[in-house]
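The chain below stands alone, shown as structure tokens; this is the form predicted alone.
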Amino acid sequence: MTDATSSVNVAAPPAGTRAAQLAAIEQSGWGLRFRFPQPHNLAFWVYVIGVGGGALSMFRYFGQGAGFYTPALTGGALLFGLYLVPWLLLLRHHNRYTAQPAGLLAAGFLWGGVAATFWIALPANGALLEIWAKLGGTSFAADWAAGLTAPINEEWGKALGLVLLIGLAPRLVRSAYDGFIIGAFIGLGFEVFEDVLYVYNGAAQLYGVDQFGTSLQMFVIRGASGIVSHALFSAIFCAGLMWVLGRTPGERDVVRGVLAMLAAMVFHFAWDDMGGLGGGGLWAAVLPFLIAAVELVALFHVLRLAARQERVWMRDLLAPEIGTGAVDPPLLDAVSGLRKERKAYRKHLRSRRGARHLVEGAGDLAHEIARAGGADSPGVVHARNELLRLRATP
């Protein structure tokens, strides 16, 4: 067993490998802290005004009948609060490369839930819906107005949060993968707060009859459809926006970015105008499942493309560790690879549990290296020795 408090004597890594490691630390921003209060930064004040304005609008909206509809609001808040748990576990799993700070992700969630929903979407949607009704008539508006309104106002409203977070943390928000993860948190915030809004509206439409039953019914309907809703739309849209902005050397791809953003808006349109597209009959019953399947395929395709740069950084960060013996080539392939590489590593070790611990340990070592700026800090030494101990354990 290796002593977890002592360093390992190793030869210096090749100059090219070391240079690639330092470049990955500089370009990725891994290990940097997120500082929210930035009074000198315009992005900070726009964010504060947006969330503050959204909070004021939210309290005014719910305040009209908060007393009478307390059971519905309480039920909605509790149910959709619980709904967050599996989502957060899923996003934590997919945040395996960059490991964005919790404060940054919370800021994204709050923007999506409060500012994008109540400061931007609520008034903007109302105005645009009236325009579509005047232009096309009530029948046209009933079939198509929602899908022609929400993808424009809501996707750009949510993405404004990503732009502000770039202004607040320019070195932390660099790659398309950063946009994907932060966009998912912004969309999740929008989704949960909008769902509570729907619970309130549903209770109001029934004049307060069976309020908790209304909350439960809305939770089942919105919770099921939420799997392929705002979190998915925003993850794809914000990844596309990051490709357009090209904040990482060599990652800019305007065509791919625009296509991703358009795809998110088309998915949003299709979901909101399902009634108009379906037209009734068997097709209307099949269409939601077909659209959901297409959305999920697109989501995983975008995720795979967006993670490419992060996987290169992970490899560059850990490549010098081959010289320490903490990492070997199969482990390097697994920790910087996709599911296929991790599966191959499990077969290589003949131990699912052992492979998972080693991949997690290598990821921890990468983040300690980034946090230390490439130096041999106590955190790096500890993570390295822990990895050596795991590798020595049969």
Contents of the next structure:
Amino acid sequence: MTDATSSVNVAAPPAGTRAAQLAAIEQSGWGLRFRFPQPHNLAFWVYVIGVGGGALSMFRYFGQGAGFYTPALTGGALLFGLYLVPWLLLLRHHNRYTAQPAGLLAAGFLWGGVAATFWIALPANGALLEIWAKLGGTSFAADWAAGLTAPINEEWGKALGLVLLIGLAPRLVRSAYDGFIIGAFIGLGFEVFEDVLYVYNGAAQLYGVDQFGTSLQMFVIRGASGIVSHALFSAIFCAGLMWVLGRTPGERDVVRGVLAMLAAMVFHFAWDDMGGLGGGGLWAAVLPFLIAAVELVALFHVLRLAARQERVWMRDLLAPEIGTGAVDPPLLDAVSGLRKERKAYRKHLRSRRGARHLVEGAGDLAHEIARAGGADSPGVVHARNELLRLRATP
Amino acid sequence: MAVRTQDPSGERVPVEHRFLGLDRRTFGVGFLVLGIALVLIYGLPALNAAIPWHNEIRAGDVLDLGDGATAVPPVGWQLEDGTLTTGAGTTPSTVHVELASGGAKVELRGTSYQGSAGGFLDQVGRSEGDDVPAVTGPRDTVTTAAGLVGVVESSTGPGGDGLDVAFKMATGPAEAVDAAPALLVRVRTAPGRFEDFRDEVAALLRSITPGDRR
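For comparison with the form predicted alone, please write out the form predicted together with its partner chain.
Every component of the complex follows; first up is the chain already shown.
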């Protein structure tokens, strides 16, 4: 049996790969901890004001009829709470490269759910919707006001959370992929809290008749459309914002960033003004599926582009491990590659399960190396030995 | 040679960056976010308040109440929400119309409700609680020119005068009426001003029609 804390004989890695490894640790911020209370940081106080103001506004909004509409609110909170579970599992899977700390992601979720929804969107949307009705007439507003309002107020309101998190964790939030993942969490928070708001409004629209039935109906409608809604818009928008800001050497691409942000706003517009765009008939029935398909293609394209930098970091972090025998070139290609490379690795090993374990083990080793700042910590030694054990297992 | 040291706790701000205990290097992000948020939260409502309404009801305009149901609004009032029959179209269970004139506001709100107009008005009362200080008058019946029968309830309070009228948007057998969508017409005026708008409100109520499709 291998002693998990014992070290293997490590040949000194070539100077170039070691330098690249240290640069990747420095640039990526992998392994750094997130500290939320930062009383010296103005971004912390703005965050507190935003979430505090949003919470106050939320309690005021629901407080008006909280007693009478308790069944709807309870049903909505319960159903959309459960709705979160598959989303969190999916986002956890996609958090495998960057592995943002849970506290940072929770802060993003809370900003999206409380501050962006109730502090910003509620008053801003009400005002802008009315402005469109005043400028274009009520018919124009009925067709287009929602789509001309939400993409501005809501996308920017959510993205402000990402900017604050950059202020709170400047070394942790660096790449477009960080923006993508944090944006998805902010959008998910917005989506879930907004859905509970819709449940409440739906029950109020029916003056409280069959409240649980209303919340169930709203859950089905909003839950299905939510697959291609706020989490997706914000992931694309925030990845775009990170490309514009260019916080990683060589990653700045203003044109790509602006295009991604505009794409998220156009998707949001199309989703909100489906009625105006569809104009009734067969086209109106087909349009939601068409828009959803386009959105998903765009999402995966942005995800792939955004992950490029993270994959480079993963490669740089693990390249010196070739010398230890824990990682070999095919595994390095698989762990820092795309689906194609992972598939090739499965074929190479002739074992789906074995390949999955080795790729996950290599990911663990990369994160331990980052956490240890490139040193041989007990965590690194353990992860390295785990890989060696897996490789020795037929 | 000056040697820069690092605070191991990361909590102490170098003196040259301190301002009122805050780290000045964080001001850029903080003020940027606060500025944009305040523009959205207070700037847009201020802009909205500065823009006047220009959706005046003209002679011949007809309100769309969904599925062919209509109402004729008073000429000269402002249409603040809802659509005319020449517009985008709406559905009876989600229709929302707001009309305003100096000192008066009329709201027409559609919903689905299984039961009578009186039962619907009871449900509206239950949903809003009975703690609003007002003197409520006895219920009465109102009949529109198209034969729709509604239940009307008036109220007077320190906040102003009010009139709530509940309709089921169908005529004929009780089963058809019970299954039809409901419409709540809510009139609110400044204290003691209801009389000034009585005729216009009465004309609006009389004009409500369930449409040909019901």
